[in-house]
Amino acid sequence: MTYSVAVSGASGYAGGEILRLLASHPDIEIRTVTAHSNAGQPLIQHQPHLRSLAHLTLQDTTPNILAGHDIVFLALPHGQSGQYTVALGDVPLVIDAGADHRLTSRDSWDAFYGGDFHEPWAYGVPELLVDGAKQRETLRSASRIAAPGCNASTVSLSLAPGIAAGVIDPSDIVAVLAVGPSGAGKSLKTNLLASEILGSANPYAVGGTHRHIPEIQQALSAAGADEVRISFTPVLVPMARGILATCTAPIIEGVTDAEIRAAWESAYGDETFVQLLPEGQFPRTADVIGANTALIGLAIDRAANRVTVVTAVDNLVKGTAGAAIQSMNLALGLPEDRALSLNGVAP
């Protein structure tokens, strides 16, 4: 069976990456692409790397244009996709790459986003531990899926195994992330100009203000944490893609080194796209560019009595579009890895 697909926000980074991955998916026909200010223009004008989709023209993002497909991807800024929920009620599968359907708490939404609160959808991180099982079991029957925030899923995948196994204390988490500016979208912003970021590292959303914090707390609570307290500091660095997340948490008293490593080995030993590296090895963002892969390095710092987890992902693939398509595959009953690469691009 071939599924017809519409992608909104197709002129942006997330929409473009969804299209790049779907273009090689044997079960998908990309029928419609939409945008707002760029409607009426050829897709190739805004996504010149998508040569196989040069025949497509960007249409207006309206419910009528998006309806009538088997699958709709919403790759829109936060606060914009929720307006389509009711109008797309007859679409069998809708996947939101924005934030509108990620949070279960209205209070958290009000505190970090504001505007209308929308119902939470199935969270699109298949490997995440939730109540002792994997989130993929929920995704298998989902018709509405919220793709994750890239920083949030990276931190959550980093720490969930230790929380679920009871070997780390989630009430004192510190996470510092080096991130590429593509995660902020394609809209023109002065702080994202090349002259502002080249040769510099720039912290932002410091002091508990980043919008992915409640998403991390929600995911880690689902993994088994009674209380999640996190100091979260992202830093823009001059690379187009990638996240390198360094997360630390205290070790629970009496836990052995072997038990700590076993928690992550047990969680990810059978996973395709989330891999724990051998002891003493740590990932680079260069190793995952273009891939739907999260590589994890684990260190046990007994002097500080903390576990350190270093995780690398491509924010546009495993952090966003790859997670969305991996979740789509599960919802459709297709092989989970279809159209998703395990291999990065190097150099």
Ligand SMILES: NC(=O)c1ccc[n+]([C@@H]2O[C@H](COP(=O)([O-])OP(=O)(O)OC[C@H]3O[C@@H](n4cnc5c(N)ncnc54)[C@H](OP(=O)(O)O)[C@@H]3O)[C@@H](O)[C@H]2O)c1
Contents of the next structure:
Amino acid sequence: MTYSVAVSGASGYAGGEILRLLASHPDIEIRTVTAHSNAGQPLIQHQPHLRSLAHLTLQDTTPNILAGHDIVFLALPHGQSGQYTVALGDVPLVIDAGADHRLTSRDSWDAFYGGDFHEPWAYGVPELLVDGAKQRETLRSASRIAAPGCNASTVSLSLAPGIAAGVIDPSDIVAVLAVGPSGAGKSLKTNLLASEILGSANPYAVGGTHRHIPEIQQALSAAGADEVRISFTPVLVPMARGILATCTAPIIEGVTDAEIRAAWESAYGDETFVQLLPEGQFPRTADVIGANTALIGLAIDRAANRVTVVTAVDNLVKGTAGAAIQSMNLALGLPEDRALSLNGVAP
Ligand SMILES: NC(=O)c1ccc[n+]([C@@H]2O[C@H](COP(=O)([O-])OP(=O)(O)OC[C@H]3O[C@@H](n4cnc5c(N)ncnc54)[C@H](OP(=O)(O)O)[C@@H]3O)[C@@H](O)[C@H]2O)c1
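Next up, can you give the form predicted in complex with the named molecule of this protein, since the form predicted on its own came first?
Full assembly next; the chain just shown is listed first.
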């Protein structure tokens, strides 16, 4: 069976990456692409790297244009997806790359986003530990999926094994992330100009204000934490794509080094796309660009009594579009890795 697909936000970074991956998916026909200010223009004008889709024209993003497909991807600024929920009621599978359907807590939504609150959908991070199982079990029967925030899923995947195994304390997490500016989207912003970021590392959303914080707290609570307290600091660095997250948390008293490492080994030992590196090795963003892979390095810092987890992902693949398509494959009963690559592009 071939599934017809509409991708909204197709002129943007997330929509473009969803299209790049779907273009090599044998079970998918990309029928419709939509945008906002650029509607009416050829897709290729905005995504010149997507040569196989040069025949497509960006249409308006309206319920009528999106309806009538087997699958709809929403890749819109947050706050824009919720309005389509009812209108797309007959579409068998809807996947939202935005934040509108990620949070279960209305209070958190109000505190970090504001505007209308929309019901939470199945969270699109298959490898995440949830109540001792994996999130993929929920995704297998999902018809509405919320793809993750890129920073949020990177931190959650980094620490969930240690929390689920009870070897680290989730009430004192520190996460500092080097992030590429594509995570902020394609629209023009002064702080993202080349002259502002080339040759500089720029912190932003410092001091507990970043919107991904409640999403991390939600995911780590689902992994087994009673109370999640996190100091979260992203730093923009001059690389188009990629996240390198350094996450630390205290070691629970009496836990051995072997028990700590075993927590991550048993969580990810059988996973394809989330891999724990051998002891003493740590990932680089350069190793995961273009890949649906999260590479994790684990250190046990006895002097600081903390575990240090360093994780690299491509924000546009494992952080968004790859997670969305991996989740789609699960929901459709297809091989989970279809159209997704474990290999990055280097140098
Ligand atoms: N970038 C990432 O790494 C990343 C990671 C995880 C999740 N996400 C999420 O994915 C979503 C899209 O992000 P992005 O980075 O792709 O942003 P982007 O590059 O700025 O693209 C936004 C897209 O949405 C369209 N759009 C803007 N306003 C709209 C409206 N009112 N109605 C309908 N369409 C509208 C734009 O169309 P025009 O160009 O025609 O105006 C464009 O196609 C966001 O919710 C973001 O949080 C992004």
